[in-house]
Each structure stands twice: as C-alpha cells, then as structure tokens.
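A single chain comes next, written as structure tokens; it is the form predicted alone.
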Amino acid sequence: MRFALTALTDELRRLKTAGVKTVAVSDASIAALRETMASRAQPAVGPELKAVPPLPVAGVKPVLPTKPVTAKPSPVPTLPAPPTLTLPDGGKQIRWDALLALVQNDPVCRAHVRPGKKVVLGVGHLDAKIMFVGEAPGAEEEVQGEPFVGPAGQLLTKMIQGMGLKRSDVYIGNIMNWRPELPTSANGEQYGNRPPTEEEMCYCLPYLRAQIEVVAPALLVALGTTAAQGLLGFGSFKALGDIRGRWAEFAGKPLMVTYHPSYILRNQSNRSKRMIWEDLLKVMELGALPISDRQRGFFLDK
C-alpha cells in the first residue's frame, strides 16, 4: 500500500508540474479504493480465535483499543541488472523480429505482466525518419500489445496527420515494456496508471536503444515529463517547461521534448495545443518535411 501511495503521490506531483489543477477520478476508482481500505481495516482473526465484542455493562460504554494495528509495508521489489541484448545479423525486419522475441520471453517483463495482458514493444515503419517515445503502456496498450492505442494514442495519431504523415509512416514506442503495477480491484483489474520508477525504466531502456538501432530514425520526440526523465536522466531538469521545445540528444540522435498528448486531453485551449504544435514544427523542419502556411498557422488565436 505504501508503494502504491508513493506512486500516486509522484503522479500527482508530475501533473502539478505540468500545470494540471484538477484531476477527475472515476466512480470505479473510488469504489476500488474503498474496497481495498475496507479489507485492510478488518482485524486478523485466526481459525481458533474469534473476535468477540465487549459485553455491555449498564451505564458504561465499552472502551475499545485505540492503538492502531499497522501492517508491515511490502518491500519495493528490486529488479536485476538491465539485460544485454544481442541481435542477429540481417535486415531490419529480421532484427526487429528477434528483438520482439527477446522482450516477449524476458522473464522480468513477463513477471510484471498480469494474466491475459501483453508485453509491449514499439510499432511502425522500420525506415521511419521520426520516432515518438512515451513512458509506458496503459490499460488499452497492455491488452492490444501496442503502444498509444488509447485516447492519448488517438490524439497522437491526429497530431501525426497534422504533420502531413500517417501513423504508419513513423515509429512509436515506449521506454517501458509493461504497464507499471498498481493494486487491483476484486476482479483483478487495475484502475489508473502510475509513472514508472527510475529502476523500472533503466531495466527496459536496452530494448528502446535496440529499437532505435534497428529503425535508425533521423530524430526522436519524447512525449511528456516521465519519458524525458527516462531519456535525459532523473534530476536533469525541474519542470518540463524548462526543456520543452529545445533540442537535446539521446543515443546519438537529436531529441525534441514536448508534452504528452494526454496534456491536451486535460487542457483543450488553443494555447496548450499551440505549444505542442510549435515543438512539432521544429521536428518537421529538422526532418525536412514540407510545411505549408496553413500548418504554420495551426492553433493560433484569432
């Protein structure tokens, strides 16, 4: 529980840094939290010792123990050292297929994927000029085994189309190959997401580097604070606004940092959309993509 609360606190700090002032919580999430707290509040009763309520005494209220019983916190799991990957010689498709087999059979990745869910690797054109990098799969992604297929992914697809490209023209990946875990409800479903830890991203980074090596894009685009931290290093910046829109470097490739598409889902103003679009215009310029006057004017206040 302490691990989950820490993860939730980190996520709220991340949203606050990004300028989010309110957070919507679904009824299902509230119900799951109440269920978890209620189950933890029940006293532990052994098979031969039953909890017996105090006997009533006339004129006297029973005094209940006031000292809370605290459960021993579950230790945060420690991951092994990141894997060393060796891909076979051959064309891009042969090497990518080998990489997919490696990640799908990685015992650590498999151990962190719940039953019925999938390990996720990137998708797209293996000769793409532009590679988008997010932080981790979400609920829809771990079901389909493909990054950015939920609401944020649908918005990313529209952003790519605004650049004059198709989703199939670019490559889209995540640093993480599994959805970072949170406690589940009684039916085994996880509600909500948490940002991956530094240790989790360090373990998965070799798989991202291998994808970059196979695809060999001309440039990278980091989507959101957590992805930028994973690529540039934790503590390398205080707020995303300090580095977004500026070129950095990862794996020898130019790296543009911008907001995650989910930022636009929460902030529908033209100002928010324009900030991301200005970053994408810089990507288009460095990628030698044609830019029309109409594209340059997207989301400008009239």
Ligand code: URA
The other form holds:
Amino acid sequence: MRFALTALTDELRRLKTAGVKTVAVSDASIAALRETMASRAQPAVGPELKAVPPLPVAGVKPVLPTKPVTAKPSPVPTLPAPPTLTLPDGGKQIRWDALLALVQNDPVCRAHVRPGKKVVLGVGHLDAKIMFVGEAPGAEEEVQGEPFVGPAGQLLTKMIQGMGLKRSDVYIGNIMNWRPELPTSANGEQYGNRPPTEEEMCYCLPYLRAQIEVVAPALLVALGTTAAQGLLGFGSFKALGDIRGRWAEFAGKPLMVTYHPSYILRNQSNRSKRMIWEDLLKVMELGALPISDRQRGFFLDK
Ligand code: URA
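Having seen the form predicted alone, could you now give me the structure of the form predicted in complex with this ligand?
Below is the entire complex, every chain and molecule, led by the chain shown above.
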C-alpha cells in the first residue's frame, strides 16, 4: 500500500512540476484506486507490489512512473539454463534476422510476455560503432517491440542527437528481452516496472552477447545500474556513482557506464545532465566523433 501511494504522489508531483494544472481521472482509475484502498483492510498475503495506474490527464499522454518499483518482486519462477544460440553463416542482416527469430520463438521469453505484447530485441544500425545497453522493455516497448521508445527512450534519442548522431546511426539494446512482470490489474494491464532479477538477466544475456557479436560495435555504453550489473556482474560494484564515467570492458569491448536517462527525467538539473554528458563526451572521444566547443560546453551552467 505504501508503495502504491508513494508512486501516486510521485506521479502527481511530477505532473505538477511539468506544469500540468488539472488531472482527469477515469472511472477505471478510480475503481483501481478504490480496489487498492479496499485491499488495505485485507490481511497481507505477500509483498506489496501494486504500482498505481498512471492517471489519464486531459491532452497529456500518460507517462508510467519511471522510478522502478523497489519492493521485492513476487517469487520469480526458476528459469531454465540460458540458451545456447547458434547463428547461421552469412552477412550481418542474415545473422540478425536469425537472432530475431530465435528470441521471438524462445519459449521462456514467450511465456513471460502477456497476450498482445512483444518480446523485444535491440534495434539500430548493424554497422553501428556505438551500442547502448539499457535495462528492460517497459510499457511502450513491449507494445511496439522496440527498446527505448517511451519517455526515457525519447530522452536517449536527444542524447544521441547531442552527440551529433541520429538514433538510426547507433544500436540500442537491453539486458532483458521481456518486461519483468508485476501483478496485473483487473483489466489485465501491468502498471509500473521492476528491475529484472539476476536470474532473468542471466537468461537473456546470450541474446545481448549475440547482438554484440553480430553488430561488432567499437564500444558499449551501459545505461544505469541494472545494465551495469548485468554486464559487469551483480555485486561487482556498490553504487553506480563509484563506476560511472570510467571505462570497463565487456565481451572484449570498451564499456562506458553512465546513468540511465530516466535518472535525468527524475533529476532535471544541469548538474545531473552534465554528469551523463561528460560520460558521453568520453564515448565520443574514444569513438573518434568530432566534438565542437559548443558540445564540450553543454550543461555547464548551474
Ligand atoms: N528503459 C530501458 O532500460 N530500456 C528500455 O527499452 C526502455 C526503458
């Protein structure tokens, strides 16, 4: 209950900061809130996981809470051993298409995707120099079957443009190929996201490794704690702040760890933006991208 109310007040605060003055609440949302309130009287049957549905706002596309639900997820079924993937010989497109077919037909991935939603593989240029790696699909991603198409994705696209590139110049993948499940509401929708478990990430990692093998980027960028944990290993660092902005290595590629774009959505200060930007300047340097004085000066104002 506490998590649900925190998510609700966070979302209302976020909307207020964004200048939204009125919030229209649908009958369905009111019913869902009533249901949540009513369940308060029930004895607890497990960890509190329900995130509050985003409130529909007149003229504003609902944005799901970007803050991950940190409550312990309900026990995730034990997954089988990660798949061993064999790709055909041939060019990058042939190999990537085969990989897409493998992930889309993977029974474990399919079993974790709710009806009408999609398993998600990476997207982008197969000759990209730079590969960004995020955490897991969210609500928009599992509908469109493409990573980073929601609010965090739109910000990532802006960051890429700030680097003087187009989104289609780079490759964007995730540690996970499905949206980590939370209990669905009465209408069958999932509200809110949770970080994947170590077991879930281990299961999906071969798909990411295969994408790295096919695309063969010059360097990787891990976005956020979960991506960094997935690539560097759980327990390999205490706090993201300890390792961000420094080059690490994964699959023989230089790996820059930086914050997830959703961190900026929650902390809109130039200081936060500058921290990510400095990491991206290092990526541009290693990737031999031209850097103008203007780009070097982004977000320096307090
Ligand atoms: N956040 C991620 O880490 N990946 C996505 O695809 C979308 C949001």
